[in-house]
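First, one chain by itself: the form predicted on its own, in structure tokens.
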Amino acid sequence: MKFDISLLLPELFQILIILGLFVQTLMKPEAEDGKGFGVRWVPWAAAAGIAVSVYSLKLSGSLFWDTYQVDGLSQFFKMAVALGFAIASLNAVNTPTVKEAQRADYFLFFALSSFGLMLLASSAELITIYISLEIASYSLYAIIPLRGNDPQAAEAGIKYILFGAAATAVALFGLSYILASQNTTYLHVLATKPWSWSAAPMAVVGITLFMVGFFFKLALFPFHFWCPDVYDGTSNETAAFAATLPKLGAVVVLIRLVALLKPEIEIITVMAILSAASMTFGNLAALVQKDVKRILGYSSVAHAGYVLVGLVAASAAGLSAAGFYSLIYLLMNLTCFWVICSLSRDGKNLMLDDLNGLYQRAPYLAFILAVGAFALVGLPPTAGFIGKLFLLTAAWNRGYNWLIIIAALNTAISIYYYLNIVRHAYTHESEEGVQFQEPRCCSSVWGGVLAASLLILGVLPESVFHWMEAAARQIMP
């Protein structure tokens, strides 16, 4: 087998970002006042990233018998975890809930849960995308608690370690159901086997357990218990990656699973069922939250809920529509999240009461706020509404009409707690207020960008999609 060292580039400049993060956690640390280069360095190092992964996007080919497989989905996801590495890393060169001598130690683990992320998006065999979860999955074990000496944040951390292990234990376990009935492990191979339940019963419930795992990622519903308190209890920072990244990972996993399936099956009736369940309980759970991480944590329920809208659809059209609204995703919450760091100077959590008044106080914040808030909700001309047309499009008249109806309800119920962010924002007047701190000038070029993104692949979403679109037909049998 021919090893062409090319097509892992991506993978390899990731990892030399993690080597020169180890060899810094060994020097001595930075000043306790700040002064020197410290970790500025590693945003500029993740944008290089996002370069290096556009130009893999048309690489393709197998490594390691066929374990690995680089094509266009892969690629494409690599490129937005390496986007979303960026802007994250970014965001958390000034967190205040880690001390100075600890944030090395702290982007180190941001990395390596990245490399472990793109390792998922081009693992072609069912062993090696468990292990591609692990390694994305334990460094968010030890970061999530790094909140200084907020009980909260190690409560947060608890939750997310006995919820992910017992994720993972069932994925392992359904892994062995689906090797028992199977006799294999690698897609390609797993594809031209039965799944229906009269053909290959074990192999049914095998592969439902083995995407409980991603489900878990997701924080699709009944599987999101860690998710609000997670949100809330772990600092903005950490909370901002944990909320966008490991949402690709799970997202690009379940489309190489449901590529292999028919949708007429039973497991994707399944899915409906789960879909249905999470955009509805998410958005209701959502409505009576005061904590603005809270309302984004159940928010995310509900939105995983439409992800799998995309992914019922069970087509090439279905599948695309869900990898390019997992990016929208990544970016309307990393938006969101901008500003709630941006505004909160001791790291704190925000109520809905801390913006009120903010248009007044920082117009240019409101307005970015106002814009992610806008995409969540899914209004025109932002990329949260083309989104959501794609998704739902893609779906209609795949058998699952009445899922659609109930995606289009949870929408209009979900305007109320977005707009409320907003009406806080531009309608309330403030007595007191939090006292946020002004962003730098670089930080608020990052948060135009942010907003211009999600207007820009609202009104041109064409190129994206089709990239998109071309890497799902490429893995359809």
Second form
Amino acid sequence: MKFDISLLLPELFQILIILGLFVQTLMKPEAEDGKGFGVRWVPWAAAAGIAVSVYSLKLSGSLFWDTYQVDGLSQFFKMAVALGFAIASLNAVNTPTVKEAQRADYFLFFALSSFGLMLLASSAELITIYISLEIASYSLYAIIPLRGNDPQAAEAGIKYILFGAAATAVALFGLSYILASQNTTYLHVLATKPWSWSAAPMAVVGITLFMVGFFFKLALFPFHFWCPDVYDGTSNETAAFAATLPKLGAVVVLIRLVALLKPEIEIITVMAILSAASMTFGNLAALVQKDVKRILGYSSVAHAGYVLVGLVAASAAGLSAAGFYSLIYLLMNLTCFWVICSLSRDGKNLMLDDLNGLYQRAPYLAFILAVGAFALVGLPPTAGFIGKLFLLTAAWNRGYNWLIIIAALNTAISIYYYLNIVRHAYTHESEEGVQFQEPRCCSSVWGGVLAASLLILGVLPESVFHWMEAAARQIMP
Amino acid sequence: MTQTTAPILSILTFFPLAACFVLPFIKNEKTIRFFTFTVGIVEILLALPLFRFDITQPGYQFVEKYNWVPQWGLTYYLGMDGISLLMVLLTILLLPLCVMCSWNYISKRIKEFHFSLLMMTSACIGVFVALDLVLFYIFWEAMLVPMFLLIAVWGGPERRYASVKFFLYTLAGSTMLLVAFIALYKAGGTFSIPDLTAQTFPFRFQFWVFLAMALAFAIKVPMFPFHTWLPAAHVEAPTAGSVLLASILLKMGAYGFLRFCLPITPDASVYFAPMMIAISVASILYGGFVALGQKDMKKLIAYSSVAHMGFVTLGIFIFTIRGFEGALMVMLNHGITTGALFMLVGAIYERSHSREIVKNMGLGKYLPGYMFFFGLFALSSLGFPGTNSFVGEMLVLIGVFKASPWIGAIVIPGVMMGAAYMLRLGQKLAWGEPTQAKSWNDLSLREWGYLVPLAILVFYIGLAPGLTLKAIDPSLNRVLDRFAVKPKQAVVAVAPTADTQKSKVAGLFSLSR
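Moving on from the form predicted on its own, kindly provide the form predicted together with the partner chain as a structure.
Let us now look at the entire complex, which starts with that chain.
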């Protein structure tokens, strides 16, 4: 077997960042006054990581005895992870909930989790998938409760670990069923086996249980219970990370499973039903929330349902739409979280009322928030619309038209709470005498870049979409 | 189709949007107003090349077509025919007038207001010239946000309720529109409107697509059971918002029927025509009745809009050339007349700070200029001969009577009610007692400035509608021709023969009973 180290460029670069952070954690912490260089280098390094991953988009090959597949799909998602890591770390550079001295450790976990997700994108064997998933998850287990002495954060941490452990156990249990009935864990061998209820019932049960582990990461109904509470309890910056990047990992694995196994009617039907339930439940539950992070939590439950529409389509078009949408989802959510983090005082949660009069205090942030919220609705000309259009178009006439209609109707439900965010920012006046966090000017600039990227992707989706499209054709001709 | 050298339609669509990006750099409030007004004037000048529009040609002109996202068959496809020409001209004309009528009315957040106004204009023009379903949908939805802001920020006391209701209603309607577009793409293999109109789809497919599209358009028009967002939105919106809402947004629903429902789903249109006629008639009668009882001037005009738009949909769904012409003329005239009436209500609101009729009585003696314009537009609104609305309503009625005298007989009271509520309003405003108008000033030069162009149009279209009709006839004939041919080819032949016409009337009666 030829070992071509250049195939691993994005991962190697991520390891460099991890090592840098690791050395920094061992060093004596700099002065507490915040004048030191600290972790400010990480976002820039991560930005270089984006460049590296874009450079390696075209790579393809197989490593480690076929357990590790480098192809268009994995490289696209590595780029998305690198992008998300860069934005999330830029967002967290000045996080008020973690002391200056501990930030290197905090970032180390961010970087490790991203590294795990990059591995996950390339894993082509069930046990490798499992191990990569754990690398990505364990770092998050550690940083979710990091919010001073807040009991809510502790609750969120425990919830995340317990739910995560249970979901992982279920996934492992499913893995054992697959192994028992199909006698292999290699995806490319599994692809040649039958996956229908009549031919291999045990394998169908196994793959469904195995997917549960990823539905949990994706916060799909009914595995979503951790999601709003964790967003609520953990610090804003951690929530921004936990809300976006792990979803990419889950989507890439699900895409790989769907593409290789070409699941038959049973599994697809389960996914279609879960998708419909997830978007409907998520949107309905979000209607009554007051905490912006909880709204985003339930909205991500709904979006998990939308992404699954592309998987239900089970075609190259559907898979590419799902992959593209998950990238857009990352950008939309990070845009909203960006505004939340810029506005929150001492890292406290942001209520809807805290947004009142935002157009006066910070007109640019108000605009950025509006773009993010309308993108989440799926309103043109934002990228949210074009992503949703691709998803729905791909899935039409694939036997699940009722799912498309439910998805379209859900847009109408969801508009209310997203519009509520915009309404508070634009039409409510702030009350007299309430102190607000003064947003820093660079937060408007970078937030503006995020909002602009959402608008540009909405108008010119082709520029990014063709990578994902090529990737999907590669794995599902 | 003619290919032109300069992309006129793109320029017209995106010039206001481009102007938006200059606004944040202007500090002075007056400069902002002047700037936006100038943008409006320049936009009108940019529209001059539209005079090259060949009115004898039925096809799309000034066509621009580029690939956009080839994987999904999305194209950037603009074009204009007689139907869209009038609507685009109306939209362009209204931008500077809206700036003028908001000169004093809007006193807070001026930059954002003009930003919304410009975005709105761009989106509206885009809706009328888009020939790709997705492009159309993008403009269609892009218009919601600025309109929402216009109502929610600069509106009256109930503005939050009204704005959210407006947004929810229209968005809920258009979600199914998107599904219909996707279904059309999968069935017809293209998002291009001209290509789709050339195809014939099975009746069952047409049935559902028609329903999905008609829901969105009926909400936008609005037709009778879906009209409840309109009075709320109109009453709360600022003057410019009301003008845009009445003059352009409502037309988009009717435009949708003409552009999508009839050409793409002709069989289903015939099948559903009795229902559509029934709810059109219901809109006319209901709108008229409710307008009779209003105390708020804006509400009265809002309900009169429901009635007028009922004429439009009625004209569309009787499938005669006179009906089509009439529908399009009512669309245009309602845009001119009702827009002017809303401007007048806004002008008197600046003086009395109330829209109640009883607070604005007896203006005739003290504000003769104002009352002249109000009387003129009120007469035009009720379809007085010699004014523009007469032409439209007359044509619709001719078409209706040709198709079925019975429907005509039911509609006539609607026309009479139009006279009743408008004359009542005009009378109270002119001679009502007691008056508070003693100290009010008559119209200023600025107010003359935005009313005169509309008044000229009232007379021009009223006295010499020939040119306008000539411009729209070829396009309408094209819709009607395809329409008359298509049903015969279809699987379920429901061609509009005398028999079906009779059964249509029968169906109508069973519905209205």
